[in-house]
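A single chain comes next, written as structure tokens; it is the form predicted on its own.
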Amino acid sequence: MPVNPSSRPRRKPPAQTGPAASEQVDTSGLGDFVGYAIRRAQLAVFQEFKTWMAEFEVTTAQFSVLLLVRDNPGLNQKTLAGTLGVETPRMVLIVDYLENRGLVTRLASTVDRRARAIFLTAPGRKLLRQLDRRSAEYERRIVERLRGDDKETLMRMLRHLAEPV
């Protein structure tokens, strides 16, 4: 027989734990750990750089599917994801985005006709240009915020972790 909902008991909701949103978290039992402060340092860096080319409207996804296209012209969507670290589903999603504003286009490969060969447009290569411009400006900005001028130091210890161990 089935139950009329209003003659079930009201449960009370839930009661508010933790911080509100609005409210200052208590992170200094991660403020030591080197993953959290690299994690905190790639989202501030991100967004950093999303303001940067809002213009372009361009994600920092997109503009390194682009320079790796100009610098190795006809890789496949497996070979991109596979060197930027996302699923093959992302990056089609990705390269079908840059291909609709006419940025890049597919061809058929000459070594596996079932991949698609991925190659910079005329556009692509005069907005990666600008592009270039403006993240030079950019890194030159996020090198002035570590307040050192020793970008290459940071660039090796940053590589080192990336090693596979």
Second form
Protein chains: 2
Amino acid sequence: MPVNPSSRPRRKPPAQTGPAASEQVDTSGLGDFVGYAIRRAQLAVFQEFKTWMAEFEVTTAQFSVLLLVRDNPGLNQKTLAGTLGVETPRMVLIVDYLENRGLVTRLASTVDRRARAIFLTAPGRKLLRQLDRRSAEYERRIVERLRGDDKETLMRMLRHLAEPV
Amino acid sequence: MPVNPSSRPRRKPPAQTGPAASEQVDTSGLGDFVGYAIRRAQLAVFQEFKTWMAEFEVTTAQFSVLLLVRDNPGLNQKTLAGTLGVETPRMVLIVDYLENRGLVTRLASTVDRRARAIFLTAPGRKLLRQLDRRSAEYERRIVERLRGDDKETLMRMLRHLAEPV
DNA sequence: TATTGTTATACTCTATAACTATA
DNA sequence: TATAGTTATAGAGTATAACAATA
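Now that you have shown the form predicted on its own, what about the form predicted in complex with the DNA?
First the chain shown before, then all remaining chains and molecules of the complex.
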């Protein structure tokens, strides 16, 4: 127990100079912004997804590239980058990593010799089948978290917000 | 017009070795994930918010700190960091920036001399009033983008997703 | 002259470790 | 012994500029 060194009764410090009680912070000003709620949800979902997929050592960006390459075999890095909204120098590094792991190959395009056509390798296809199963389980977890609300409603609203203005 | 150097009729390259047509990429595998839709919405909203607030030269993180400091005068950096989900070393730099701009002050806490109690300055309060008006306009734009759907439904779903598991 | 892929660079953000001054 | 703030550092991610090969 703290002892007051003076004989005067201990007073609460002036509100102006003490820290706020850390367990009861007023976040109402912030919490009503859609942008803030989206950001917090995105951080939570990505963090949980990372843990959920940890055994495969694949980031969300890498997973996205693998999916797009499977569904669009032979597409080039510029298209990949544009579709995912990352810069091409970043995409070079992502594809470098996937190629070093033997999951994709870069072939010379027969159409445009500047371009590199990206394909899944056999190990890439095998890994992606595992990623598909595991990520589908995660998606079911997410939908459970929406209890009472409809995933399609959420997706529609998010797509509206993501549309270019 | 390209000229085929051989006399044979030009054939389309085999599907396996050409790039996908860049304007018709199949994103259905990715587009059905809630996590992907959240990420795209977050990037779009933050990018637009940044443009919208450009004249004030304040990032979303700095704006969040200013709001929390206004609503919780005297709170310390650890509480700020914990509330916003950033690490304390990052919060040091954010508060450094705001202090250098003269928007907040760090006072010695009268309760715990290790802690720094953060307050808005008069210029900080003045700027925040402008930020309030401008960000409220932006929030109305966001709600308009949801046409037909309810902001409160979206907020409820996002908060469910942001809850710790 | 424009474009794809690439390298290089700078800046931001995330994540730790370690140090200081206090508790 | 533990905690708040700080410094330092390493790793992602973002954003540009510039260059080679090719269109």
